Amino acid sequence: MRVLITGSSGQIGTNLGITLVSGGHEVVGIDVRPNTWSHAFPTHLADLTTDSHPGVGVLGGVEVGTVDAIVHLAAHAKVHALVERPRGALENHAMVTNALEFARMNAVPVILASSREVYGNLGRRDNPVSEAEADFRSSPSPYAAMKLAGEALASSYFRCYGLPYAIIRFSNVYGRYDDDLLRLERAIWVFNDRIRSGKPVTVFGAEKTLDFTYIDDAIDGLVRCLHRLVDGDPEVTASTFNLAHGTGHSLLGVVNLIAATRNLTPDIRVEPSRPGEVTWYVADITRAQAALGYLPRTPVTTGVPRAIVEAMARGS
C-alpha cells in the first residue's frame, strides 16, 4: 500500500509514517515544513492553504504519484491561537477541501483527522461523550467549528461522488515527537519546560479534565482504520471514531505527574479557562473498539512518565 500523509512532519504524521514504512508500506509526505524528527519517508514541502488545484497524482502543486489512500492531518492545531486569529480556521478548511479534491480526482479513500474539540463542553463528569453528540451549536471555537465543517464536507463528498472516507477524532495525543516548543506549544511540554526550569506553571482551569491519548495507542487505532477503509469495510466507510484512552485526567494531575517524574516540586498558579477551551471531556470509545478492534494500552499514569523520561534522556 502507498499512502499520502498531509501534515507528515507533525507528531501523528511522523509516527504514522514510520509505522507504515516499518510494516512494509510506502509513504509520501506533504507538509509546510521539513520533518526534523525522521527521514524514514520523503517529505514534499507545500502549502495546502492555497488554491492548489489538486489533480491526478498532484497535491499542493507537488507530483506525489499514484497512492492507495490519503490521511489528512495537516492543520493549524493550536485552538487558542485560532481564537486570536480565526482566519487560521478558514485556512484549515481550505486544506480539507484540497485533500478531498485530491481524493476525489484520484479515486482513493481519505481519512480526515478531527478533534474532541468538536464536542465543546457537552461532556459531563462520569458521562463519556459518544460520536453522535457533536453539534455545531456547541462549537467552542473557530477551530472546532471548522473541524465540524470539514467532517460535513467529507460526508457530502461521499453522498455526491461516492468517495470513501472515515473521520478520526483525536484527543490530546502526546508522546514521541511532540516536544518541540518552537514549533507548537503543547500543554504537557510547556508544563515540563517550566517545571524543570523552576518557573511557575500556569494551569488554565482548576477542574479542567481531559482524555489524554498516548501516541502508540493513537497510531494503532489510525492504522487499523486505514487498513479497513482501504479494504472497503462497511463498518468503517463513512464512519466517525473517537480515538482516546477513554478516561479523564485533570491538568493539575498531569502537572504533578511530570513533577514527580522529575522529583521536583512545582509552583502551580491556577487561572480561569481561556475563551474557546474545552473544560471537561472523556471519550466513549465503544465504536472504535467494536469496528476497529481498538484497545488503548497506555494510561496517563504510565504514558506521561514515559514521555518525560525519554525527554530527560535527550536533555529536554
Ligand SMILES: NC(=O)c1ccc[n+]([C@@H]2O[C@H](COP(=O)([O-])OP(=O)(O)OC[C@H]3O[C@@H](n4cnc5c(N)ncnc54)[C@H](O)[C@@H]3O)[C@@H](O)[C@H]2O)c1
The other form holds:
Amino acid sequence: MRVLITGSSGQIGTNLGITLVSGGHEVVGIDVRPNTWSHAFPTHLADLTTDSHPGVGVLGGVEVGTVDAIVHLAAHAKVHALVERPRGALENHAMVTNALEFARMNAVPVILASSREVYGNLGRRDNPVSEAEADFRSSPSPYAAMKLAGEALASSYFRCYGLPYAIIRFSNVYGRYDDDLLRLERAIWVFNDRIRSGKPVTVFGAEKTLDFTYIDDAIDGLVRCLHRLVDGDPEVTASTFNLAHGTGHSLLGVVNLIAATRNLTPDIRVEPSRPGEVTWYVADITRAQAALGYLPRTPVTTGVPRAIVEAMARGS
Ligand SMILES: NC(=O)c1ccc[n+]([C@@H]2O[C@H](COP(=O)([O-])OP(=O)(O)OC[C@H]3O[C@@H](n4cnc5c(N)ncnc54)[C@H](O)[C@@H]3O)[C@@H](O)[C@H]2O)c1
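Same protein, different form: I have the form predicted on its own, so give me the form predicted in complex with this ligand.
And the full complex, kicking off with our chain again.
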C-alpha cells in the first residue's frame, strides 16, 4: 500500500509513517515543516492552507503520484492557541477541504484526524462519551468547531460523491516524538520540564480529568482503521471512532506520576480551567473495539513513567 500522510512531521504523523514503513508499506509525507525526528519516509514541504487546487496525484502543489489512501493529520493542533487566534481554526478547515478534494479527485479513501474536543464538556462522571454524543452546540472552542465542520464535510463527500472516509477522534496522545516543548506545549512535557527544574507546576482545573492515550495504542487503532477502510469494510466506511484508553486520569494525578518517576516533590499551583478547555472526558471505545479489534494496552500508570524514563535517558 502507498499512503499519503499530511502533517507527517508531527507526533502522530511521524509515528504512523515509521510504523507503516516498517510494515512494508510506502509512505509519502507532506508538511509545512521538515521532519526533525525521522528520515524513514520522504517529506514534501508545502503549506496545505493555500488555494493551489488539488489534482490527480497533486496536493499543495506537490506531485505525490498515485496513492491508495490519504491520512489527513495536518493542523494547528494547540487548542488554546486557536482560542487566541481563531483564524487558525479556519486554516485547519481549509486543510481538510484540500485533503478531501485530493481524495475525491484521486478516488482514494481518506482518514481525517478529529478530536475528543468535539464533545466539549458533554462528558459526565462515570459516563464514558460515545461517538453519537457530539453536538455542534457544545463546541468548546474554534478548534473543536472546525473539527466538527471537517467531519460534516467528509460526510457530505460520502453522500455526494461516494467518497469512503473514516474519522478518528484522538484524545491526549502522548509518548514519543511529542516533547518539543517550544512547538507543542503538551501538558505532560510542560509538567515534566517544570518538575525537573524545580519550578512551580500550574495545573488549570483541580478536577480536570482526561483520557490519555499512549502513542502505540493510538497508532495501532489508526493502522487497523486504515487497512479496513482501504479494504472497503462497511463497518468502517463513513464511520467515526473514539481512539483513547477508555479511562480517566486527573491532571493532578499525572503531575504526581511524573514527579514520582523522577523521585521529586512537585510544587503544584492550581488555577481555574481556561476558556475553551474540556474539564472531563473519558472515551467510550466499544465501537473501535468491535469494528477495529482495537485493544489499548498501555494505561497512564505504565505509559507516563515509560515516557519520562525515556526522556530522562535523553537528558530532558
Ligand atoms: N496528539 C493528540 O493528542 C491529538 C488529540 C486530538 C486530535 N489530534 C489531531 O491529530 C492530528 C495530528 O496531531 P499531532 O499530535 O501529530 O499534532 P502535531 O502538531 O504534532 O502535527 C501536526 C502537523 O501538521 C503540520 N501543519 C500545520 N499547519 C500546516 C500547514 N499549513 N500545511 C502543512 N502542514 C501543516 C505541522 O507542521 C505538524 O507537523 C491533528 O489534526 C490534531 O488536531 C491530536
